[in-house]
Amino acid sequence: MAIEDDVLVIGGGIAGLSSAIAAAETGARTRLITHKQSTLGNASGLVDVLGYAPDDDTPRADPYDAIAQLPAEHPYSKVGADAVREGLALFDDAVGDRYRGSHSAANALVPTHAGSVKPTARYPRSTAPGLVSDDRDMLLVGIDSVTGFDAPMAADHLSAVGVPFDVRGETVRFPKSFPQDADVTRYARALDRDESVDDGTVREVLADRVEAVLEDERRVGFPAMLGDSRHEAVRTELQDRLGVDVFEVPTGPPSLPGLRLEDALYDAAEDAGVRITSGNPIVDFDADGGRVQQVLMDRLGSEVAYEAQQYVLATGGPVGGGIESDRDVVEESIFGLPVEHPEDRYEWFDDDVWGDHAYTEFGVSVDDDLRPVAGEEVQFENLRAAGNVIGGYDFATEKSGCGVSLATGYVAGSEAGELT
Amino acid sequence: MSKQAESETFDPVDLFPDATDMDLRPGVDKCDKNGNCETVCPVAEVNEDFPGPKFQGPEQWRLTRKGDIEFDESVDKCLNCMRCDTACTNDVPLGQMHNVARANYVKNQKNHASREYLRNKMLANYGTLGKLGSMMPRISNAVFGLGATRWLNEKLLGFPSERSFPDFATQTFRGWWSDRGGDATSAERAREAREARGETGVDKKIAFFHGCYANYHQTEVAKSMVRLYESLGYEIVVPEQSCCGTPMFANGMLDDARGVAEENVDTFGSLVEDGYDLVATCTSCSMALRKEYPELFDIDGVEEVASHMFDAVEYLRVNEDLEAELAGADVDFPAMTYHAPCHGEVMGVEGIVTELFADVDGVELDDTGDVCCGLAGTYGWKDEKYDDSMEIGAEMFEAFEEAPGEVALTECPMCSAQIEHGTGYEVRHPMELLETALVES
C-alpha cells in the first residue's frame, strides 16, 4: 500500500523546499522526500537571481530587467519575471530577518572568499556589513590554520577589481589549536562555547589578536566560521569588543551560512505543514496513461511506494544527481526524461577549463507549466520540474542558481498544489 | 589529432570496477572532502581531539594501504551512530569504513589482555550475559543493584558507577511467547482478526527479530508488538535467534559479528523464502540486518534478508492504511516527547511516528529534533567515555526539558536507557502507543 499525499516533491535543496512550501500554502497535503539530510552545506548561503546576462561580463545592476532578453529555453523565460518576484517573496517570508536585500530590486555586491565580487539578490545578515557598495575601508582577517580563506590574497584581488575603499588582509592565529585539517565547524563551536583559554576566552582572545592588527578600518571580515548555534551572539560580541562592524565572507563546504539557510528553510517547511521524509532515494516510478501513478523509494534493498496526485521533480542537475550520464547518453535519473545533448561526448565539454562547456546547461526541457517535454510533447501531465534539473541555463556563469530554484519551485509547487 | 579522430581511437576503461566484497576503494574515491559529515558527528562536537568521520573513513583507509602505518586509535572513539552516512552528499559509505577500520584496529593493535578489551568483549557479547542474567532475574537484579557490585564493576571492569544496569524482566519474552502457545496461537489469533477485518485469503505473516533487549528487559515492547500485529491480522513466528551483532560492530569485534550474522541469515533467510517479512522493534537490530550485514559480510542470502527487514512501525506504515486506522482513535495518553534514534534516521524511518499521530485525538506529541542521545549502544557503558556520552546527550536532555511532554517515546532501548538516566522520564515505545490507540481503544 502506497503512502499517500496530495503533492509529492522529490529533492531537498532550495528548489524542493520552495516547491513544498508553495504547495503546502495552497492547502495541499505535501510531502518532501530527500535522499540526504544535508545538501546546502555545499552552498554559499547567498541567494542570487541573475548576476550576469549571457555573453556579458558586466554585473547586472538590476536582475529583473535582463530577464526579458533571455533566450526562450531559459527557465526564467518560461515562468516570467513576476514568478521570480513571487519566489523571492516566498523566500523572504521563510527566512524572516535572517536575510537582507529585500528592500531593493537591485543586486548587492558581496565579496567572495577568493576576493572576487558576486552580484546577489539576498545575503545573510552576517554578510551585510561587507557589501562592496559601502565605501568604508575594510580589513579581512584570515586564520592561519583555516585554509579556505587567504585574507591578504582576497584583499589584493578586491583592490585589483577596483572596489571604492581601501582593503587589507591580515592573518592571525586562532586562540585554540585543533587537530590538523579541522573543518570550520570546530572553530565555530569553540566560538559558540567561548571556552577559557590562556589570557581569556576564545572570543576575547580572538578580538585581541584582531585589534592588534586593526588600523583605522571601520569593518572587519572573517571567513564564515563565526559561531554555529550562537552565531549572532558571537558576531555581536566581536563587534562590541572591536568597536567596528564585523561580517562573514562566505567560504566553501562545509559552509555554515549554507547550513544555517538549510535549517531556516526546513523550519519554514515544517511550519507550513510539509511532511518530510529523508534518508533514502527515489529510484523508480509507475505511470499509466501519461500520469505518474506512484514513485518508488529504495530502502536499502526494498522498494516502498509513495503516491500523490501531483509530483514535483527537484533533484538537481549533473552535480546534484538529478541528471546522470554514461558513455553514450545523458538523461534524467528517475523518470529517464530526455536531456538534449550532443551525440559525441567529446562535445559535452570544452578543452578550455574556463570555456563554454555544454554540460553546464544539461537538463530536462519543460513547457510553460514546467512539465518536462520530449520535443513538444508533455511526458507526464502531473509531473513538474523545478531547479537545476531543468536545462537551458548555466547557473554558475550567470549567478542565477537560487533564483531559478525559487522561481521554478514557486511555480511548480503552487500549480501542483492548486490542482489537488 | 583532431577531437573527432581521438574519440574514435581512444576509449578509456574503468580503472576500478564496481565494488566487490569489502573493497572500499570505490567509496573512498567518492569523497571530495566537503566536510558535511563533520558537521553532524556527535563525537567531534564534544571531543576536539577526535579527528572526525572523514579522517576515520577515507583518509585512514588511504593512509593504511601500504601496511606500514597502523590504524589510528581514535577510531575507537567513534560511537557508530552512522549520522555521517546520512549527511554525505556523495554516498561515501562512511559507516562501513568505520566498522572495517575499527575491526582492524581492535584485532591487530589493541591489547587483548587489557581490562578494557575484556570489558568490551563482555559488552559486545551482551546476548550471552543477558541470557545468564535472565535465568534468575530477581537475584540478578538484586546483585546488579548493589552498591558493592557497581563499585566492583567500575574498579575491575571499567563500567561507569553512575549508571545502573537495566532490570531483567521476571519472565523473558520468549518464555511468555511459549506459555502463550507460541506460533500456533499467533496463527489462530491472526486468522480470527483477518476474518473480523474481512481479509480472508490474504497472506499476512512476519518473523519477529526481538533481539536481546526486548527479550530480557523491555518485554512489554515485544508483547505490545505481538498484540498489535495480530489484531491487524499478522501471524507471527519467533524463531531461535542470535544477537543482531550491533554491540560487536561497535566494539570492533567483527569475527564475533560474522558468527551471529551467519546464524541469523540462515534462520531468517529460510523464513524469507517461505514468504515471511522480518520485523524488529529495535532500530539498531533492524539496521544491523538491513545495512551492516550486506555492507560487511558476503553471506549467502544476506541481500534477501536485508531487503525484507523492517522496523516495526515502518512495516505497518508501508503495508497498512494506518492513517485510516488511526482516524477514529481517541487515545488517553499523557503528553509525550519523541526522540528519533540515530539508527532510525539512517534507515529513514524517523519521521513516521510524529507524522502518524499528528492528528490523533488525545495525543500530544513533540519532538526532540535531530540529536544523538550519546549512549550509542555500549559507548556510554564505558567509564572512559561516560563524560563524552553525557555531554553529547546534553542537547537531548535539554530538548526533553523544554518540550511540554512528560513521557518519552523512542524505538531504541539504548536511547531509552540514556533518557531515563539523564531526565528521569518514563520511556515508552511507539508499539505501546499504537497498541493503546488501535487495540485497546
Second form
Amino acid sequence: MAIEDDVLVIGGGIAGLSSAIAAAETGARTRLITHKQSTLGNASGLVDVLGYAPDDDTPRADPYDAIAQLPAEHPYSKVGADAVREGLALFDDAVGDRYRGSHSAANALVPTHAGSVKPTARYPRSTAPGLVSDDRDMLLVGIDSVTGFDAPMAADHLSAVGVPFDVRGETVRFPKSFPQDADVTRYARALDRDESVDDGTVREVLADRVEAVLEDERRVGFPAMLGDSRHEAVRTELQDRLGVDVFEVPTGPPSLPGLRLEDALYDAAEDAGVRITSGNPIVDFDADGGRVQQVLMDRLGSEVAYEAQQYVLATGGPVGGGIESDRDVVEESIFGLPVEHPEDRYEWFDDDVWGDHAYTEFGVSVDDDLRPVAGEEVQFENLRAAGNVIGGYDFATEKSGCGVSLATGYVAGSEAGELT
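Switching forms now, from the form predicted in complex with the partner chain to the form predicted on its own, please provide the structure.
Coming up is the bare chain, nothing alongside it.
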C-alpha cells in the first residue's frame, strides 16, 4: 500500500524546501523526499535574485528592473516579479534574523573570497559588517593552513575594483594544528568549543594574533569558519576582544554559511509541518490519464510507493542530479522529461572555458503554471517543477540561482497545495 500525502515534493535543496513550506502553509499534508545531502553545503549561503542581466556585465542595483526584459523562457518570466517577492518573503519568515537584506529591494554588494564584489539580495548576519557600500577601512585575515582564502590577494583585488575604503590582507597562524586534510568544519568546531591551547584558548590566541597585525581598520573579515553551532558567540567574542566589527567572507565548499542555511530551512520546514523522508532515491513512477499516480522509492532493493494528489519536482540541474546526459541525449532523471539541447554534443560547450556554455541552460521547459511541457503539450497535469531543474537561464552567470529556486518553489508549492 502506498504512503499517501496531499503534496509530494521531490528534492531537498532550496527549491524543494521552499516548495514544501509553501504547500504546507496552504494546509496541505506535505511530504518532502530527498535522496542525498543538498548542494547548499557547496553554496556560499548568499541568496541572489539577479546580479547581472543576460549579456550585461554591469551589476544590477535593482534586480527587479531587469525581470521584465528577460526572455520568455526564463523562469522569472513564467512566474513574474511578484512571485520573486513572495519567494523572498517566505525565505525571510523561514530564516528570521539569521539573514539581512529584507529592508531594501536593492542588491547589496558583498566581498567574495576571490576579492570580487557580488550583488546579492540576502546575506547572512555574519556577513553584514563586510558590505562594500560601507566606507570603513577593512582588514582581511587569512589562516595559513586554510586553503581557498588568500587574504592579501583578495584585498588587492578589492582595491583594484575601486572599493570606497582602504583594505589590507594579512595571514596568521591558527592557534591549534590539525591534519593537512582537515576542512574548515574542524576549525569551526575548535572555535565553537573554544578549545585549550598552550597560551590560552583558540579564541583568545586568535584574537591576540589578529590584534598584532591590526592597524587603524574598523572591521576585520575572516574566511567563513568562525564556528558552526555557536558561530554568533564566536564572532561576538572576537569583536569584543578586537574592539572592531568582525565578519565572515563567504568561501567555497564545504561552506559553513551554506550548511547553516540548510539547517535553518529544514527547521522551518519541520515547523511548518512538512514530513521529511531522506536517504533513498525516487527511481520510477506510475502514471495514468495524464497524471502521476505514484512514485517509487528504492529502499535497499525494495520499491516503496508514495502517492499524492500533486507533485513538485525540485531535483536540481546537472550538478544536483536532476538532469542526466550521455553522449547522445539529455533528459530529466525521474520522469524522463525531455530537455531541449543541440543534437551535436560539441555545441553543448564553448571553446573558451569562461565562455557561454549551452549546457548551463539545460533543463525542462514549463508552462506558466510550471508544469513540464514538450513543445506546448503538458506532460502531467499534477506535476510542477521548481528550481534548477527548469531550463532557460544561466544561474551562474546571472547570479540568480537562489532567487529562481525561491520564486518557482513558492509558486509550485502554493499552487500544488491549493489544488488539494
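In this text, the rigid core denotes the largest set of C-alpha atoms whose superposition between the two forms falls within 1.5 Å. Residue numbers count along the first chain shown, from 1. The structure presented is a predicted model; accordingly, all values stated were derived computationally and were not measured. Only residues modelled in both forms are compared.
| request: Once the core is lined up, would you list the consecutive runs of at least three residues whose Cα atoms each shift 2 Å or more between these two forms? | output: Residues 37-39 form the single run that moves by 2 Å or more between these two forms.
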